[in-house]
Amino acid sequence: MKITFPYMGSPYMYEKLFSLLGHEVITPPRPSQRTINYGVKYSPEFACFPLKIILGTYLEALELGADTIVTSGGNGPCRAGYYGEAQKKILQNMGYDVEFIIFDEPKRDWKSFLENVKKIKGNNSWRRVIKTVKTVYDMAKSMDKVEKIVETKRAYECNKGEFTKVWREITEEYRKIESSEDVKRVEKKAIERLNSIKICEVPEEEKIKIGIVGEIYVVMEPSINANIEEVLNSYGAEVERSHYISEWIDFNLIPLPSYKEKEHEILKKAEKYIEIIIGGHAKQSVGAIIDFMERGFDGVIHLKPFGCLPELVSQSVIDKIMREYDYPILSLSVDEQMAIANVLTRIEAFLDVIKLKKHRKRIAR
């Protein structure tokens, strides 16, 4: 099998999983304007933006020789649950002979989940599969841990671009790992490198912390969200996302209650506004906003794909939260028409509002 997969955040974890199991891996190129054009051209006009981008990455990977696509299914009553089947049909209609392996939550259909695992397992022993999965899980946890350090400290770097340069070098080191021991070694070295970068001290009362919430693909993929984390860091704001891949694994793939506590806590915080899971990450977005607010973040940016019904519902709730708590929240719609200059202007204005709010609070003391 020549396996490819959706490009979302760092692709190295998915790449490592399949390569350690002996498969030939076709890593799709980082999404670009060409990817967007491809996806938009062949997707239904009314489809969610992530479906279009992911279809574009599949087409680029197929051009590179991929013959098998491994992806996850949707979560809850959302159109994302049909992504795999819809994209499979589109590619078949275009004449591609490609196998789709779609992983839904194990609890939804254990039998299909295990059948898909066996396809990926190939001739490997179960012992090797378990060791590989543990290595990749450790890698995901470690990369998320180190990335959170970057998202915090990059806001105060003295030499602009230094953290980004080092982070790219660190991700290449993760790409070379072969075992959990390698992960520990790379993480230790990565943290040492990040701690050695010179940062400019900022008074605690002037620091700005921004949470990013929304649909998982547009939150995690910088190439289509205007690289929003790096932009916010460049304006001197610390950033934290509501989605990290290791936390998604904990909640969706590991059948142990202790791994789901954080997600359940976030969902509980949203129950005042959304009682049930309505699809996508709408309830998680609202819960994450409350969580960021309670943890002292100065504001939240909400990212939603144009046409995403669950996030449209969460946006209607966001207006209520803003009024109820006088809390700054900026909602940005992401699609193929998104203008970078417009996004930057809105972010600058949003940060100015937060700075003014903090200034008035200090004066009032």
The other form holds:
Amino acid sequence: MKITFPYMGSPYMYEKLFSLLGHEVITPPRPSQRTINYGVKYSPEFACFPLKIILGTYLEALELGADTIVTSGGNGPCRAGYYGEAQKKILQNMGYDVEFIIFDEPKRDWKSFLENVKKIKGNNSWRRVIKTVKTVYDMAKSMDKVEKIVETKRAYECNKGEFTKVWREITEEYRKIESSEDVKRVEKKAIERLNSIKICEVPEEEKIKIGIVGEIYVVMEPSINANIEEVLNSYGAEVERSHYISEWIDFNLIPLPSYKEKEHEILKKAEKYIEIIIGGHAKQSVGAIIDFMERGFDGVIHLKPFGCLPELVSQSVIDKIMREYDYPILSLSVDEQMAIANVLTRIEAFLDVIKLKKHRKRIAR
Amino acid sequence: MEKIYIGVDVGSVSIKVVAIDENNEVLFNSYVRNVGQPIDTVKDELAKLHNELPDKEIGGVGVTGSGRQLLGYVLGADVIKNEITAHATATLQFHPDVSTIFEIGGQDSKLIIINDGTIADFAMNTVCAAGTGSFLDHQAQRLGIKIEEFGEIALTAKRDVRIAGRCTVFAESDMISKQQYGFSKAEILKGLSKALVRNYMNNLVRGRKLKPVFVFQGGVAANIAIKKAFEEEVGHEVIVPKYYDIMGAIGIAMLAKDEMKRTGNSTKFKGFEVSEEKFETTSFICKACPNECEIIQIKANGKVIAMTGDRCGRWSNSVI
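Switch over from the form predicted alone to the form predicted together with its partner chain, please.
Expanding to the full complex; the earlier chain stays at the top.
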């Protein structure tokens, strides 16, 4: 079994999980123009962007020799739930013989979830599986914790590009871990390294914090969202996303109520605008906007794959929120047609609006 | 020696160069078509500026528009900023009480909402260029009229004809079929003006409550039929400022002036000799990763001065 998986954010967690269980792993390459070309060429035109990119990723991994694809299913009435099936069909029509292992929410269908787990488990003892899962979970938690530091402090780096360079090296260190103890060691060293980078702080009242919300794939994958976090950081703004992989695991895969509190809280905040889960991350996006606003963030950037229905719904709610709270929110469509010049102009102007707003508030005080 | 501040707006269709004095008086302005050689064009315009104002000291230079990064680098600009901020800055200078700015240029349209003298909100056209100058230009050409006469002719129409304005392709095919049914050129042009404004309202305004004072600028503001269509839509007078087509350049010149005053620095402007330098642009495909970015390389007198187009920074960071 040569396993591959979708590339979203950091791929090292999946890579680690399967390799620690003794599988041969084909880590797909980071999405590039080639991935996009493949995905767009072989997907239905009106499918949304994440389906296309993930299909492109699969094709690249298959070229590298993968024969099994492990992926997650979807939630609610959003097309993402059918992606695995649709992509399987496309790949079969193209003549590939590939096995799909699709993980849906365990509570929906315990039996098939367990069957999938057994396929991945192989000959490993349950003890070993549990230990491995724990290690990988610790790694995800730790990487997210460290990345949050990067997203904050990179806004103030004196030498442009230093944080990104160090962060890349840190992720390579994480890639080598074998146990939870390794995770702790790598994390400690990572934080020390980040703290030693020279930063040129600005006065507290001039700091800008931006939240990023939207559909999980386009929010998490920098290679297709025009590297928005780095761009915002380079303009001197701190960034936080509405999605981190470890938080996704907490909510979707860990069957303990205490791990779901954060997400439930976010969903509750959206209740006033979207009553039920309408699929994708529409409700989370709206909840996250309110959350960022309450936590004193200066503005929110909303990313949606072009043609994504759930995020189109949240966008129409956004208009209302903007007016109700006089809160700056910028909605950006993401797909293969996204033009960088246009996006940069919007982001720059958006930050100008925020700066002027803050300035005016300061004067009024 | 009296100081002047230069503003350059490198748009996708036109290039504007202005010089203002300490009191924001416009001493020089030029508006030329961007024929795809922005460096040469700006060079020529700067030479003209220098000719007209030979004894002035350059206090600062600002560059805006979609070509701002490159031109800013070539000129040695003190301020490189987006056109939304630049436009709002100039409008506030000439109409301090403005609340709503409609701006339609060659390739994009913008809405800027002003509150208490600062930008409160803005919107830009996203997936469609049906409401922009280039499209109007193209249609005027197709109908065999000069773009300058577009507005006047449209206003002579006696009847209304509805044109589908969602997208340039549909708008054009709808126009052609309406023409074939026998509607006059004037009626078609009037219908097109209304369609453009309707499209603008649906795509950019999106239900926002617009307040007067309304200002309409950008190259398209020369079109009196579109001004009228806007007035009918908002039910209020819409002002077209005196310098409607060079507001971005004026705004960026003002921002450069403010920046120099604030920092007290002297300008980084490379001087009018820049107009003697020979620029050459080449490109190649980087094969370092599957992104295969097209890297654009700019040379001045044979020396590489700027590289752009890479997603990873491998090339663009190598020259700074």
